Structure formats: C-alpha cells, structure tokens
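Listed next as structure tokens is one chain, alone, in the form predicted on its own.
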Amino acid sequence: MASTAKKSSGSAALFHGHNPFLESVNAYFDKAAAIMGHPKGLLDQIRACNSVYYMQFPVRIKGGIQVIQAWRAEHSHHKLPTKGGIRYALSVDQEEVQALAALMTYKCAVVDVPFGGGKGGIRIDPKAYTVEELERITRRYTVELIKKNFIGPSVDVPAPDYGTGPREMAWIADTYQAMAKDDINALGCVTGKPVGQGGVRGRTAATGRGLYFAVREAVNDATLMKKLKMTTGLSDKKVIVQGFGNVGYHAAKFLMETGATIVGIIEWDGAVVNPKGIDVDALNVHRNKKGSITGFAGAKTIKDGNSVLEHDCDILVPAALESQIHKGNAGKIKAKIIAEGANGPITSEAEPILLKKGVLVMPDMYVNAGGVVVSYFEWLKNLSHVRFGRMDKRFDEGANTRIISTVEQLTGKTLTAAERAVVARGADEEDLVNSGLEDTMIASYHTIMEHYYGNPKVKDMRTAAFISSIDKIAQSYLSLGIFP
C-alpha cells in the first residue's frame, strides 16, 4: 500500500485523459522561443518538467479503505524553492499538474518572484468527504511529500488552489512541523495559511486584487486603448466575470469599486446578468445565504451560464477553470479585452481566433500572479519571523505627526482629530503587502509591454510575457556557464 514514485509516461494510471492545457502551455512557450536567440538545448531545459512524483496511498473513508491518487510536479529548479498550489478535483491528472507547474515557473519569472514552478493535486471531489476525512487525506499527502523530499521551506512550498484553502494549508503546516521538529523555518513549508498560523494579511484577496491592478494598468495605457479603439479608464467599461470564487469575487469587487460596471457573473450552476450593473457585495451575501448566485433579485438568472461568455462587454474575466474559451466559442466572444483570472482558460487553438478579431488577451502568467507574489511575502515573513510593519509602523506615525505639526504651524491651519489620524497613520502589514503587490503588477506590466511594443515579431501580450519570462530564466542558467 506504499506510495510510488514514477517517471512521466503515457500510462493510464498517470493520465486521467487527454488534457489540452499542457499542449497549450507548451505551444505558447514554443511560439515565444521561436523568435528568441537562445540555444535549443537551453530552451529545451527551460521547457522540460524536472520532477514528477505520482503516489497512491490508503486512507480510511466511511469505515473502509480508499486508495487515493495524487501528484506533485517540480517543473524548474533554476530557483529554489519551487512554488505552486495544490488542487483537489476529479479532473486532476499528471498532464494537468505538469501544465500548472510549468505555468508557475513562467509566472514567477515574469513578476520577479525568485521561485521555480511547482504544482500538486489530489484526484478527489472535496465535496464528497467530511472535514475529518479531508484532514486525513491532506495529512497523509503531506507525509508522502515529506518522505520523498517534495516539500520544505527551501525545497518546495505549496499553496492553495482549486478545492483547497487556508484550512488545508494549516493541516499541511502542522503535519510538516510535527515531522521537522528542529526546523526553525518549518512554517515556511506552505503559504496561504491562516494569519494565526503564520499567514500574511492580504493573501485572501491577492489574486483578485492583482488582476484588478493588471486591468487598471492596461485601460490606462493610452497607446493600447487607442489601438483597441477604447477610451482610457475603467469608468465606462462593462465587465463579465466567469467564476465567483475567491479570485472572481475580489476581481469583480475591486473593478466595481473603481468605476467599472459588472454586467454578468457566471458560476457552475448558472449566471446572473444586468446591463445596468450588478452589486457584487449584495450578490455575495445572496450566494452565502442561498449557496448559489442564481435567483439573485438584482439581476436576471440564465441557466446556461457559459453562454454569457458570449454576451456583449468590454472586458471578460474568465476566473474559473482551464479551457473555457475554445475554438467552438472563441469566434462568438464580443469582449475587447480578456483578462485571464484562471490558469489556462483559453486554449491554444482559440487564441489565434481571438487575436484575429483584435481582442487583447492579458495572459494568466501575469494577470493572476498576485497570489504567488503575496505568497512570496508570506514566505519571507515566515523566514524572518517578524510581522511586516512591526518595527516601523509607530516610528512612521511619529514622523508623520511631527510633519503635520510643522505644516500647521507654518500655515496656521489645524487638522481635525480624524484628519490627523488618517494622515499620520503608519502602514500595517496589509498596507505593505498590498503596496508591494501593486508595485510588482505595475512594474511587470511595463516590462511585458516593452517587448509588446518594442519587438516587431511580437503580436500579442502572451508572447511578450513569455519572452520576458524565458529571458529571465535563461539568464539563471547562463550564469552557471553550462550553456554556450
């Protein structure tokens, strides 16, 4: 009943079925690599998945024994640790895990996070298990990773993904700490933890907030908006979001709060639409109360949710699962901008159709990188053993108060207590995390667009992002003197 480590192969035990996601990721890589001057051997190394661990282990479920299938892939070791989420879904197979791990490699590089890419998955439907059973599965999976050295703060650092969250990350951290008793940095073995167990404030909203920053930069890019025949800013933009989970909800919320009109929200059991706008917070209250977004009084319910992908809008945010926009529906998409909140929501066959229509595709490897950026901050917090802002918050408040007093003396004007508190306030952990995320997303956007505008061979933003990413990874290998 022991777990097994196997190399990548076409075995039915490893592959759940044909998965176009891995083909899409590799096709995007090849498209960018073809217009770069790096040696073939170097590009082959960057593209290859270094390690895959396939395991089967027994867990007692409902009085019996169930054998669970699971994977962990470490795509690239050019930087350590490797980094990537763990998903719980029946769709999980080796190809999906490898594709997600590869995407994590490129994603970390494009936003200058010093990690290699990794990803994990357990082939289960988490809704079919009790909390106690999920805990047993999660802890046993962690033990299997520990036995094969596939987890650790300097080795491989998982995070939440589809079907997992802070609860599962807390179980992983607790299991790792129990088996690595002398590792002072043990909490850094996983990110996305609850704040009370070493998590960082701002992590929950990070991916959706990062998407918002990315879209905001694009719509404020006058050159880009002129090319798309759109006005700058968010105030006149109609947005449809697919997926109302953590990413979709926060992305919709931040876009709405800064002037965009959310005209459609799509979920697995239907969609809600309102051309005049949907109140995202009210919809979230409805969903939490009823267990579904359907039947919301502030919008019309449409049973065939995915048909709403084809409704009129300026910006489409697919924030659900991969391969949602394919060659069958790409020609019907009316959005002028697609911001990929999910990993791989557009197949490589669909993208040329969209590009031919003049659609700007903002790639997942940049747009949804907010989660790994803030995971990096959490990892740094765990290794430094100090909360962000702890040493300078009060000092900054004191300095700001002295500045205010000086200005008041020079001008003769006095601020109210409330005004003084707002101006003098020092940054706390969440402020610093959000500031770091914003700076990262802005800087990465402009680096990508340098390739987009500056290379006549680059016709789309995804290729520009891949070139930026591949160049950075290549430099890591070239510095070792391995490649000519």
Contents of the next structure:
Amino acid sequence: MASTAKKSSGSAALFHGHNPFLESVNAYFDKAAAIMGHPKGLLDQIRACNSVYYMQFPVRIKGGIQVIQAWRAEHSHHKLPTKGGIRYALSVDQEEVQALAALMTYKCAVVDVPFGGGKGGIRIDPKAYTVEELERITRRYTVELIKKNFIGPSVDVPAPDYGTGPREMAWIADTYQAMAKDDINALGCVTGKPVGQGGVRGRTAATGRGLYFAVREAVNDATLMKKLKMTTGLSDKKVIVQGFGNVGYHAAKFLMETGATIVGIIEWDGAVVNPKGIDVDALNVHRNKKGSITGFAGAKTIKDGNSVLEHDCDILVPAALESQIHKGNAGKIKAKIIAEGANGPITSEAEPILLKKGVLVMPDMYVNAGGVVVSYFEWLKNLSHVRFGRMDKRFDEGANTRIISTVEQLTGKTLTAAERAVVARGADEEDLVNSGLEDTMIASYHTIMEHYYGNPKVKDMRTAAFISSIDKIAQSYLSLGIFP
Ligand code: GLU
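Having gone through the form predicted on its own, I am curious about the other one (the form predicted together with ligand GLU); can you provide its structure?
Complete assembly follows, chain above in first position.
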C-alpha cells in the first residue's frame, strides 16, 4: 500500500546518496545566486524542494502482483498549480525527480508561465509492460496522487515526459474526472492530452518547435555569432541531434525545414550519419517500420551511437536524457553551440570544459520550455472551456475581407480567389498556439540576453537564464513582505 512522506528537502531518509543530476542543478543555481544580491534565506527558499510524495502500490501484472515505486515532487509553491511531466524509466529515483522538478520551477519563471515546478516519475521500463498493464499502473498512480492532493487543476498538473505521452495523459485525465466528477475544471488536471480529450493543437510538436525558435534567435543574433566566429542564419549550419523521440524528432524536422543540414541522429541503439544531410521525415518512416533508426538507407549506421556526439558539427542538440555530456567527453565535443533539448544533459563538471573552449551552451530551462508554454495554453483552454479561435476566426476573416475589398476598390486591382483566401484567413487554434509559443521564445531570449550582455559578471547563457528566473521568483516572495 502507499506509504507517504510529504517532507521538506533535506530529509535524509529518502535520499539515495550522490546524484550528479541534482548536484548539477543546484551547482548551476548556486553559481548564479552567488552574483545576485538576494538575502541568503530567500535564495535557500527558492532552491529548496517544498514537498515530495513517495509511494509504493501493488498492480496486477502477468497473473501476479508487482509493487511499483513512484514519486511526485512539488519543488516550488510560489505560484500554483505546480507543473511538470511524469517520467517512466528505470532510472527514476527521488533525486532525479527533485532535480527535474527544480528545473521546472526555473523553466516556468524564465518563460513567464505562472506555475511552480513539479515532476513525477514511476520506476518502470515501459517497454516491459503491455498497454493494459501500463494503463493499470497509470490509473493507480493517479489515484495515489488524488488521495494525497498531489494532482488537480489548481494544485499540481502533470504532463508527458520521457516514456509517457498523450495516451498516459488521457488515462490520468479520465481517472481524475471519474473521481472529481463535480469539478467542472477537471480536464485541467493534466496537459499533453489528445485533442479529443481536452488537449490543445500544437502541444505534441511544441518542445521541438520551441527549440527551433530558440536556436533561430541565437543564430540570427549578429553580436553572438561574431563572438562565436560563425555566420548568421541556419542555412550553413550542420546539426547533430541526440534522441529521436518527440523532442529530438520535431527539433530536427523544424531545423531541417528551415535550411539546416542534419548530419547525425543518435539513438540508444546506434546512430545514423550523413554529411550531406539526413531526411528526418524519411528516417521517421524507417524507424516506425523497423523499430530503430539503425539500418536507414539514407545514412551510414554507427554502432557506438554516443561517439557521434563528438563528430564535427555547428550545433549539437542533446534531446535524450540527463548527464550525457560529462567530464569524460566534454573536451572532445566539436560543436560551437549546444542547445539542450533534454533536461540536464550537461553535467556541472562538464560545463566549465565546454565554456573554456568557447562553446555557447543554450540552457534547458529556456531551450526546451516550449512544452510547458503550450501546456499552459492547454490548461487555459481547459479552464475557459472553449477552443482558441472559436469566437474570432470568422469575425477576423470578415474584417480582412472588408479591408481587401476596400483596397481593391481604391487601387482598381483585384486578388485571385486563392490569394484572397490566404490574405483573409483568420487564425485557428494551432496558429494561435504556435504564435504564442514563438512570441514567448523570442521575448525570453531577449530577456536572458539582457543579463548575458548587460552584466559583466555573467559569462554564460545558463547563468543569465538562472538570474532572470531567480529574480522573477524572488519578486513573488518579496511581494509577500516575509523577506527583509
Ligand atoms: N516534461 C516537459 C518538461 O520537462 C513538459 C512539462 C509540462 O508541460 O508540464 O518541460
């Protein structure tokens, strides 16, 4: 049965010892905090994980009973609900969940999403279970969260993460709705749902799309490119992506479609490389058919996938798991820009090695924030009970048509029916979601870069992002008047 432990951070009993990921997140925080003027107590409060729920529950698996271990961490309650994905992996433990929850707090603040950070995890290899078993595990986990008030549209709102997707979110929403049947906002208890179950169009591609916007801003920043001795624009850029899941696939696809050359894709069972460029869509078709990217006819397969991290490229996108670039391989990385698609792919020991080499590290809390930005839009949609664009699409089309007609009358020139349809078109849900995402990624880039360029003590983009984030969280606490 479930055992609970809703404790503040520092409770030794549930810690398993040295965890490089959690240590890295805290080391990055401390590095930024050291050059900020906030009182120590305030910084300690921002850094601390507010609550963790550790549970063990029985699930009927293949005729027997298996005891499943799971966690949910709510890192910061400075804004509610808390928000963050749920991961299914054998690597899940309390420290990992806490590290990921902390990153969610900083991520939400950096992109002005009004949530605290949270994260959940179930220690299972999802590939080892049938769909029915995964459904039982997910539904039982949801019930455990409900029992302890660790889920709800105004409390804590999970989303997909490594090993989970819209299907799991649908099970969570359905379980929550069944138990909170009088809550009209129940669908807002989780994001990343299928569109037919309260999801929002554009959520699946959002993290990869957001990564693309982030990289596009950086390569169009002439000052930055001059510093890196690179040309502006994406068209001459060679890119290697680690991870061909939801984030890696969409990031590679959007970068390819805007002119970058994808020279390598790395997966857990090998990599594919082609200096002339990999057709990401064709690779996706191959992977869906064969279950692996290896053996793809449009590229050369390399067995030792992670060795490709060290291949020649301009931009490296680690979009798999944490701690992939460590002190053992950091010195051999050739990329000039690393855009962190995954959470925590570079250890705090590796980062100084990269920075010394002049590599621009674009931090996870900004680069992969597109997912939570669009989760925020989904949550807003669920609370407002209306699809974005439903009220104004046709009105806008009418207004645009009237403008076109007036211009046609004044100029004597007329548009073809096809041209008229393009110009007059009103925005639908996906247009609005993508527009909101693009605006957020651009605005956040410039806020971060104000710290990067404007503060002589700031030498790297991660520290700039942390300062931007910590400052915003500090403001929420300072406005309460509890810190001097
Ligand atoms: N798991 C994603 C992340 O790490 C998404 C979180 C969310 O949408 O709440 O950012």
